[in-house]
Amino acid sequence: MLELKDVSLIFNASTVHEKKALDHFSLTIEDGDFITIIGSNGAGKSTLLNAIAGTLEIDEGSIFMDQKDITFMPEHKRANFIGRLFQDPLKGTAPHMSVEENLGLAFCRGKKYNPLSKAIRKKDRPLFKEVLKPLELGLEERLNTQVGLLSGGQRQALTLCMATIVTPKLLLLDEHTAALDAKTSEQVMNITQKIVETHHITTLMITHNIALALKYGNKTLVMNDGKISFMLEGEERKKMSVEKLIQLYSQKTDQMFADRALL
């Protein structure tokens, strides 16, 4: 479905301050997969996410979707087919719009009419209300309130449904629920897993926290200075548990994590 090879990316190429964030990096994501990413701080993640989403530009590699090379698409076409969640719930949304307006654009992704101009159609109403009546937050009654005025959480959720309203191929969650309290993301998770499985988006999810990594999907990644440390799936990734992930990793990297929130 998703492939990269041998991709690397590098920041200030040579000077003093030069970082390879990929480094021959190759994956091979298939049709469905939801892949939980974890590492220390540098490691790559978001790197790796802007490179297939096309915000940074690689310079080495190729990278290819359904076997069709998009190394060289800009990321405005590529927003077509992949879906994508930062952690700022202030991102992805224009907030002196409506919860209808916002979605109404998002439902225009890859339309030929001008988005602009027809973002609203009271034809789609009532899929805007199908869309926001499984989030159980009320917001299928609030179609004209401001999202500037809605909380993180709701807004999170409202651009994750602003993502898949047109089902993409490839959704990319960039720590989606780090911004809210544990209360809210572990809705928003569930919403989020709800979402994927219903519409069986391939999905890559960035997070800093190790039991939600190995709680959500099918597979983790481990990625250490650009590269992959190690995959987990199957029964080995049943297995594991906070503690073991930790002490493979110190094991494989010679490192320890020393980020926030990984318990």
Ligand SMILES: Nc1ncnc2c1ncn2[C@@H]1O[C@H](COP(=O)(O)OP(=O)(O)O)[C@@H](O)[C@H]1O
Second form
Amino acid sequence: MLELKDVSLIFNASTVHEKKALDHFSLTIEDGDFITIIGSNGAGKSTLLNAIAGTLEIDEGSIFMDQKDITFMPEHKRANFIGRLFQDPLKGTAPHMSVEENLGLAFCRGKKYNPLSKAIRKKDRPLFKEVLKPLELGLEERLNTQVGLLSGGQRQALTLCMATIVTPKLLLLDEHTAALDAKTSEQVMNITQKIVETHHITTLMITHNIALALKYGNKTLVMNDGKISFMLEGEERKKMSVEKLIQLYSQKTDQMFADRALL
Amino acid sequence: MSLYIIQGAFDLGCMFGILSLGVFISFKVLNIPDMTVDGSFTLGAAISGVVSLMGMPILGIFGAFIGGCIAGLLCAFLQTKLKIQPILSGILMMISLYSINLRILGNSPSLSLFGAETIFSSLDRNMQSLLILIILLVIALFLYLFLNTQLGLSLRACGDNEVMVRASSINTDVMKFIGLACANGLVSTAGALMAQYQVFADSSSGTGTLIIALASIIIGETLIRSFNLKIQLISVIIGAILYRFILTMALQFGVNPTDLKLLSALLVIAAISVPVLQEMRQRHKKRGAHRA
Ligand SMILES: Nc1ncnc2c1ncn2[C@@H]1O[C@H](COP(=O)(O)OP(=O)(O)O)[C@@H](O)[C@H]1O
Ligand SMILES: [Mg+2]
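Same protein, different state: after the form predicted alone, show the form predicted in complex with the ligand.
So here's everything in the complex, that chain up top.
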């Protein structure tokens, strides 16, 4: 469904700070894949998602979505079929608007509404409640609460609802539980799993937690220095343990995983 | 204070209200410090004055609104397409409008509408006040309805969290065009009403209007704090009327009219700094307690 062909992305080209964040990167993602992505700091994981989402324009190569070339499609157009979550729970929601208004905004994504029609219609409310209920955070009773007053975990869970209220073709998660405490993080991860499974959403998830990367999804992509170091799937992935993966990584890259990655 | 003066303050306060609603869109809803305001206010006064002299005062008001919208669009163009910083874009617009306004006024710094037909000229004094109030309320109502449409919601979100808005398939550039057009359209409308009300338009009538609007918004916010949009709009209007009363009172107490702008600036500084000072004091207290 998504194909990256020989994609390169260079920061500060032709200066001393030149950095090839993506180096002739090619990847084919199948429909329904849930790929977890790991790799040391600066490996280019976030850059990869930014390139797919259109936040950053790539310097070489091309990106295809369902055989359609989207290399030069602007970010807001790609957002019609791509849902996104960031590490920072503050990034995904509008703090001075209510839960309902945030959902209302997400709900009109990819639809051709009359821009002057009423944003929040009474008949949408049951649907809003329905998508909030599985979170088990009681948000369905707080539709009129200002989002800025919610906790980080609640905001991240809400962002997840917003990203998926109109089912996206592709969901991009960039360490979306990293800023949360352990318990909330697990909760949000469970919700993620539930939503992805229910709607069969093709997903790319960056994490710095190797155990999580192996536990969730059907493939694991290990990145290093803007390239794919190796990809795990099928039987090989099932048998993989955290220790073995770290060993494999240092063999392939002559590098040790940073401490952070072992957490 | 005589009833006559109170009524005058109320009228001006309502016109400040329209001005402040415009600035509310740019500064509060879109979160863009748009300095075009001083220029677009005068633009409205100039267009309204010239068209009134041709005998079409109502057209003058609508023309002023359109003129303001165009100024806003140009400002958004500078910001989004030419990537000029918002503050600088506004200042560039303000400066350019100064020359343009003078041209519209026929290269004279002021234009008297004495004897010309205005929207107020056939009304008695009370009806004049009523008309201004009605215009203000209609504008506020439309603004409220607009900000609750799909488009309006996107506009608000764009000022609240631009990163998120781009990730939810909304073109933030388009939002800035629409928002700044509306904002300056309203500011210009306020200028247009003011010119017909005061029976003259001059090239400096807009000077300091941005501060007036900010002061009004801040006064309103200080009195009524809410995240509910309806209440926010009401608080802007109340702030504007109250602010005009404060100015009128200051004048009654013998403050020199030329000092009013300084007074307005001080008021804005005070209102913004009070929370900061409070926080500083609290931190100081905490540290004191920590040491003890
Ligand atoms: N905006 C930027 N400007 C310059 N260099 C950047 C920028 N963003 C990322 N980089 C560099 O690109 C490389 C990849 O970054 P990133 O994709 O954020 O890594 P990570 O795998 O940790 O998410 C890093 O070396 C980083 O320093
Ligand atoms: Mg990253």
